[in-house]
Each structure stands twice: as structure tokens, then as C-alpha cells.
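Take a look at this single chain, the form predicted on its own, given in C-alpha cells.
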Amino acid sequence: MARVTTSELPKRFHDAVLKWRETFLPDYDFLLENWERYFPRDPKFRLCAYREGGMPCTIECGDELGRDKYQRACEMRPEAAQHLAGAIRAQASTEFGSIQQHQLTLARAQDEEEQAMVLRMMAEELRHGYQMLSLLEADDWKPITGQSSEQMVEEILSMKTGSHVLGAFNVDFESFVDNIVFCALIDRVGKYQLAMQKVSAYAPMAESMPQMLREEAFHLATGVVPLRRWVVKAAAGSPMITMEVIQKHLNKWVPRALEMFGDERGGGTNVKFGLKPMKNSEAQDQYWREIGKVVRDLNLRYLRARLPQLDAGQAELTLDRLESERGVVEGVDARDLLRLPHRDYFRRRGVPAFRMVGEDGGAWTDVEGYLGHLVKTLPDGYRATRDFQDYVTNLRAVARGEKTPEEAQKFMPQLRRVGGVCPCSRAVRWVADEHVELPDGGAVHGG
């Protein structure tokens, strides 16, 4: 078995994370006190950084394939080190950002076990963020980023929903359905990103990934297990959850998940530098096929709950007929089933950015007609959010010819540091800038 070592951040950084936790994860103590009740077979959670021994010592892809992995960022080519620093910063941002989102609607869970699962996931996201901070603290990044470790930690802990690096983590949750669908979709992107970073040419990054991946498996279950229960309840006519509600939340989060892989034309530089083994489009394609299987599994469970006389094979055949004929089979309407929205639907980044493509792939030419379509196919509460308002503003600007799609997709409210709230610094406040871009259009995980 591989040797795993643990460590804690220096006290000033560790205390800063604890202070952050008090604000954004107030149920942490409850989780630890009730851990054995909900998770009796699993080791109790510990806030620390893990490093896995026995990992490959040589670079596994890219131009420097076969040479020793880097132990210090300053040893890398400057551009590679800058890409790496951006990825670590963004990864940390997503972990802390996810907690802030989940906290908004954690109390709205209808099931105690599902609530406990999300709470555990939030604690593990805190540990993932802590892991990334440990990478920033343990190396000298100032020659690369112009910031000290203290400044970088301060910046990350000062971010709030609306100022995180990736768009998916700036979207407010409106209901507990968001918590669950987010885990099923966005954390699944996380699995891909962590698996790719496991081969990183920067050894400390690669050694950080195995424990994060083990924890990520639970995060996916936190999304999929409740969804499986919900589709069975929906089949029974539950007033608490319907297939339409689940579908609208898929429509909300699938576009954001696809965008987390970065622009479909990018990612080659990360491969060249040995930071990831796949380009953005390759990873996105694999992800698309995987979530298609998740949706099919949910539909099969729904069908078997609606038609209990069907065995597994018969359910598969019935689903095939419903998907091909798009009508009514055995009393079940194809419109009652879940489906992935078209890959270009409701996109604001990447190749399909601001194309007016419908949920079913149909093209729209009238911007107001398209917005009406989005209103019908997205969750009701989401339409009142800043995130949707920003999209509408930019889509109209593109339609009027005031912005190109490339200009519009660069718009993202972003905060720049002019002071701080983190206990490891003296003072902080923030102001809004308009735009930030990751190098190479690359992406990291959230969750």
C-alpha cells in the first residue's frame, strides 16, 4: 500500500481556514459529533493535507516526457509555472466556492441522510481547499505570480460567490435540488480534473490528487444516490419532486459543467507542459458520454418504478423505443423522461458561446423568443439571479452587434484585492473588475 503522509498548515494559515469555516461551514461541529451515526464505516474526517507516496517520479506526458518531475515551481519553465499557479489558485477557489453555494440551501433538505451527505461533502471540499493552500504555502510563488504565499491565501479566503475564478461557482443555489444536481454534474467534472492533475509534472500536485479522488467518489454518490431515489418518488406521483423539476436543474448545470473543461479549442499547452494528459475537448467528450449514462440509468429506474412488471432487459427495450419513437409506450410519455440538453444550449463560454440553441438543438434567430425558451426550460428561481441577468444582458448585446461572442464571453464580474478579511492579514475590502481569464482556456475542478 502506498505511504500516505499528513501535515497541517502553519498556525497563522490554519487559523485563517478555521475562521473561514466558522462563517461558511457553521455545521462542522455537528458533522463531527454525529459522524459515527451517519458514516459508521468511514474514518472520521480530519482537516489536514495528504500526500501520497509511491507516485511516478518521471513526467508522464508532454514535451519533457520521461524526465524527473519537478519538486519546486521555480525549476519549471516560466510559462509552465504560471499555468500551474493559475490552476492551483483556481482549484482552491472552486473548493471554497462550492461550500459557500451549498450552505445557502443546506437547511432546505427534506431528508436527514441526504443533508448529512452534503454536509460531509462540504467538509471534504474544505479539506481540498486546504490541500491547495498547502501547495501555495510550501513553495515560493512570488517570482512566478508576484504574490507571496500569504497574499495568495488571503486572496482565496476573501473570495465569495460572484468573485470565484470559474463561473459555475458564482451561481447561487435556490433549492436543495441544486445541491444534489451540482454534486452529480459539477463534482463529476472534478473527478476528471483531479484524475488529469494526478499526472502533473509538478510532483506535489500529483501527490495531492489520490486522496482528493477517493473523497470525490463520495461527492458523486452524494448527487447520484438522492437522484435515484427522487426519480422513483417522481414515478409514484410525489408532489415533492417531479421529473420536470429535475430536468430544469439539469438544464441549468449541464452547460456550466461543459464550460468547466475550458474552451474546446484549448488545453494543448497544459498537455505540452505535462500538467494534464488530455486537451479540453477530449476530456469534455468523455464527460458527455458519462453523464449520458447517468441520465439513462435514472430513466431506467423511473421506468421500472412506473412499470414494475418490467424486468431489467424489458426496461432497456422500452427506453430504447421511447427514445427513438418519442411517443407513448406502455402508458409512459417520452416527454416524462430526463434528457441531456443539447451541448450548445445556454452556453456563455467556449465555441458555442451565445449561440441561440434550444434545449433540443433547434436554432433561434429572435433573441426575445430564445429568452422565452430559456424561461420555460430553466428553474423558476434561477431567472431572478444576477447570473442569469448577466447572461441576458450580454446575449442582447451580441444580438444587437454591440459585442462579439468572444467579447461577451470574457465578461465575468471579478474582484481585485485592495485590502482583506482573512485573519492572516491586516485588512481587506474588494471591488469589482470585469474580467479574468485562465491561461490556455484551461479549467479546473470544482468540488
Contents of the next structure:
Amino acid sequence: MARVTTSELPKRFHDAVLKWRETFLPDYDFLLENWERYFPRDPKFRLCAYREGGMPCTIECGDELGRDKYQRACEMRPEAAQHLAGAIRAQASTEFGSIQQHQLTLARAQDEEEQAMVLRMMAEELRHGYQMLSLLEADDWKPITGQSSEQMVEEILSMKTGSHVLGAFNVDFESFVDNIVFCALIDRVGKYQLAMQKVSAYAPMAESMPQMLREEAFHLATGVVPLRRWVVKAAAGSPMITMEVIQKHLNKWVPRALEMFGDERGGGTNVKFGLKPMKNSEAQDQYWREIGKVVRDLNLRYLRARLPQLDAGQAELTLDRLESERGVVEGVDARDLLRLPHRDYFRRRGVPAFRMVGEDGGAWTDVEGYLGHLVKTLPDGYRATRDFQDYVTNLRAVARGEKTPEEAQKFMPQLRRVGGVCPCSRAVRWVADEHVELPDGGAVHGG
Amino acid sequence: MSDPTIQIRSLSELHLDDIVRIVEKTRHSYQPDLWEDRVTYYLRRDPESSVVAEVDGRVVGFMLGDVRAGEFGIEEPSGWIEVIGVDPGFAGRGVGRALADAMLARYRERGVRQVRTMVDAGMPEVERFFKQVGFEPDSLRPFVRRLD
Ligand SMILES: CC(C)(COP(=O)(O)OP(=O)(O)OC[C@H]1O[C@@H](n2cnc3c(N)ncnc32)[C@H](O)[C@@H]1OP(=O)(O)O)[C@@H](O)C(=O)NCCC(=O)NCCS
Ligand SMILES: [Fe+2]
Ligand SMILES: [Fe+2]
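Provide the structure of the form predicted together with the partner chain, given the form predicted on its own shown above.
Starting with the chain above, the whole complex follows.
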């Protein structure tokens, strides 16, 4: 069988993760007790680290192409090792962070099966976090980060929503629609990051990726399959879910997903160091095309539910017409369909940060008008969140000329370690006064 | 030899619509819910075994299966090919063979030593296909008893 080995963290770290799980993933026991019912014949979930054997032993890209991969971070160029440490820390943070977000609204699922899928996905995210901790534990990071493995692990386990490294993981969920759209969009960014890190010049990182990628394939289905069913319900006029609600959630998450690839101008350093094979903008372009297909497929599923008399070919032609003519075809209004928001819409990082671009690509000049547009195009509950507040404050400051967009980016909440010995201490606060430099402007990882 | 224009990829949730479309052509029924369940099943169990074939960027065939042990008294892990479909517009061009080659190679790489499938005797073309790609009849025989 596949050359995969598994291992557990030393007891004190393992126990810290279990303690974290009791606090932030309280339904874990329910999942394991009901495993056979929801996932008959699937091997039972196990909290452990996986390492894939038989992967390439020489560096696959960058200026050290062809030389042996590194087994220890301290053998790498210091700058490369620092990028790597940042990436591991950020990856771990997103894994744990997504569980905290999903937990907020897990109980609001209307369908038991969808809920079970999300719960399993959460357990797998815990394993992904555990996998990253295993990389921190197995090497000596002190010469690189100034922190011992113990300190780094503790820091990660003490982060809460609002203190995670990456924007998307600081955004609270308001309904189960968030859980599902997050899987479909944000875990997809994760898939890209994992696939890129599979070539990592640091062998333990590369060997950690295959199992995570296998699990990620399921996470994407956990998002896309319910969405496909919801558009059918929407087509039938369900009061529970509408195309408008789904659209507003796309608007909420697509900008965050795009920013997770990092600044559009960056990523070259990761390629040079052999840590990733693609620059930020190349990966973001591929992602953009991929979510375009997701949206088109959802529209097709919707259209066939609305117009059951059409066969596959006719439905595709009708969709083509609706997309190009934007009018009403066969009684279906193009405005009922889903679309990707403009790539510059509601951005706060990267090249289009704090440009006032509408969902449809239109340019806005007055701030209050633009904020009104955002409120109209984003989910109702979102406008009351801390995340949106921070954006509004910074956008106004940019408009008044008090900050440049570059400065404003740095004021969006960032990670800061504020102590706390117990892994479950709530000692991490919202921090918007100090900027922590991330590799390539925060090009990191998804669920 | 398989056609160089045929691209093989691992199954993903992005292929749901393509699979539904191909089955609609071969079986004349539109069953998205059924295929959403099936594809999710393979993705969560074994996303690397199942494959799709693309020609010019469009999915024209798929083959689904996974590795299992302990069924029907077969203790050794077996790779199974459970579902196959090729767009009729692309039949006879080596798509099925390319899918089978890829799936067998993936199983082999994982150390699997036997790959199994079952074919309905009412589908002689499928039987012929499996014979052409190297399968032979096995001692395992299907039995059924109807409960009415
Ligand atoms: C059977 C099937 C897989 C063949 O796919 P394909 O892409 O057309 O096959 P290929 O072109 O790769 O052919 C491979 C071999 O199978 C043989 N073959 C394929 N279709 C055949 C047919 N209809 N009759 C006889 N032999 C056939 C070919 O002769 C070829 O052999 P060769 O390479 O030695 O000449 C495809 O037609 C199919 O999916 N049919 C529907 C299957 C179905 O209903 N499945 C449901 C049960 S799982
Ligand atoms: Fe993950
Ligand atoms: Fe994930």
C-alpha cells in the first residue's frame, strides 16, 4: 500500500491539542460516536500526523533547483527558513482558525447530512493543524524565529478569531451558509497552497501535503454539493435559501479568498527559495478561472431546475445567452443567476486595496455611496461585524487622505502574541496597532 | 497507445457537472443528486484513485473506484473499478483505455496487486472493453435472490 507513515506528537503537545479540541470542537465525540452512521465503511478519523514516502528528494524550483531537499530548517538560507517558518505558522493558524469559525454556526445547519460533513471536515482541519505543529515540534526553530517549538505551538493554540494571521480567518460566520461557502471558496485556496507546498524544498513540509490534499478534496465537495442542492431549492422558490443570499455570501468571501494568495505583485521570493512553484498572481489567476467554473455549474444546475424541459445542451445554450445578453430568456432573468463579484470589489489587501469598485465593476467616488453599495451587496448580518467596522474605518481614513492604502492594509487586524501560558487562555486580543510582516504580504493558506 | 490529446486528471468536485452530462448521454436520465452522492463518496474515501479524461479541456470520460479489503472473503486489498462512462461522441478513440491505464497505474503505484470489476452480461461492449484492456474472468461469481 501507499508509503505513508503516521505518528503522534509528544504527549505534552498532544494533550494541549486535545484540550484545545475540548474547548473549540465540542462535537468531536459526537462525530466519532456516529461515524459509522454518516460515513459507513470509511476508515475512522484519527488525530495524527501523516508523512508520505517516495516523494522527490531534490529541489523542484528556484535557484537551488536539483540539489538535495532540506531535512532541517537550520540548513537553509536564513531568509528562506524565515519564509518557511512564517508559512508553517500561518498554515497552522488557518487550520485552527477555521474550526473556531465553523463552530459558531455549525448548529444552524438545516440538513443533518450537511452538518455531519462539515463536522468531519472540522476534525480534519484539526488534523491539519496538528500536522503543522508536528513540523514545529520536530525541528529546532529557535535560531530562525527566536522562539522555541514550545512557544510557537503555544502561540498558535492561543489564537482566536480576530487574531489569526490571515484576514479570511478573522471573519465571523453568521449562518450555515457561511460554513458551506467557506468550504467551497476558502478551502479551495487551501488546495492551491497545499499543492504548491508539495514541492517545498523543506522535505518535511512537502511530505505533509499529500494526505492534507486528499482530505481537502472532500472539503471542497462539502462546500460545492450543498450549494448545488441549495440552488435547486432556490429555483423552487424555497423561503429558506435564495440566489440573492448565496450571491451575497460569494461577495463576502471571494475578495478574502483572492487576498489569501498574497499581494498580486509578490511571491517571487517563495519561487526563488524553492518553497512554491508559482507566484501569487499566477496562482490567483488559476483560482479565478476555477471559481468561474463553480459558478457556471451552479447556474446550470439552477437553470435545469427552473426549466426542466431543456436538455443538457439546450440548458448550456440558454445559459450562454443569459450571460451575454443579461436579459430575460425563457422567463429566467439573468439577475437571478450567480456571478463572481468584480475582482477589485471590496478589497483591502493587494493591488486593488481600498479602491472603491462595485460588485459589477463600476467605479465609485464617494465613500458613503460606496459603503451603501457594500451594505446592499453583502449579507445582512455582516454589516454589524467587527471585521466590516475595521474596513469602514480604514476606508474613510484613506478617503480623507489620512492614510495611504498601503498604510491602511496594515491596520486591518493582525496577529499579536500577548502571552498566556495555558493553550486555551483567552489572552489574545484584537490587535490593530502593530503590524507583523508576513512573507510576501501574507500569501498564506486556507482551511 | 493512448491518444496524446487525452489528458487524465484526478477526480474532483469540479467534475460533477461533466459526469452528470456524460451519464445523461449514455443512460438518457438526468440524475444530479445521485452523482453528487457518488462522487462525494469517492472523494472522501480515495480521491486519488478515480480519474477523468479531458479532450481539449472538456471532460469526456470518467472512471470511479477505490481500494478495499475484506469483502467477499477477499482479504488482500483490491482496487475496484466500479463506474465508467465515456461521452458517446468520443467513443472508440481510446478514452476508455486511457482511463483504465491511468487507474491501473495509480493502483499499482500504491502496491495493489489485483484490480476487480463486475460487468453485466447484458452489456457485451463493456465486457469486450475490459477484456481488451487486460481483464479476464474470475472465479468470483455473482448470485442474487429476489425478495418479493
Ligand atoms: C465501454 C466504454 C468504456 C468504451 O470506452 P471507449 O473510450 O470507447 O473505449 P476505447 O476507445 O478506449 O477502447 C478500448 C478497447 O475496448 C474495445 N471497445 C470499446 N468499445 C467497444 C464496443 N462498443 N464494442 C466492442 N469493443 C469495444 C475497443 O475495441 C478497444 O480495444 P482495442 O484498443 O484493442 O482496439 C464506453 O463505451 C462506455 O463507457 N460505455 C458505457 C458504459 C456503461 O454503461 N457503464 C455503466 C456500467 S459501469
Ligand atoms: Fe485544512
Ligand atoms: Fe480544508
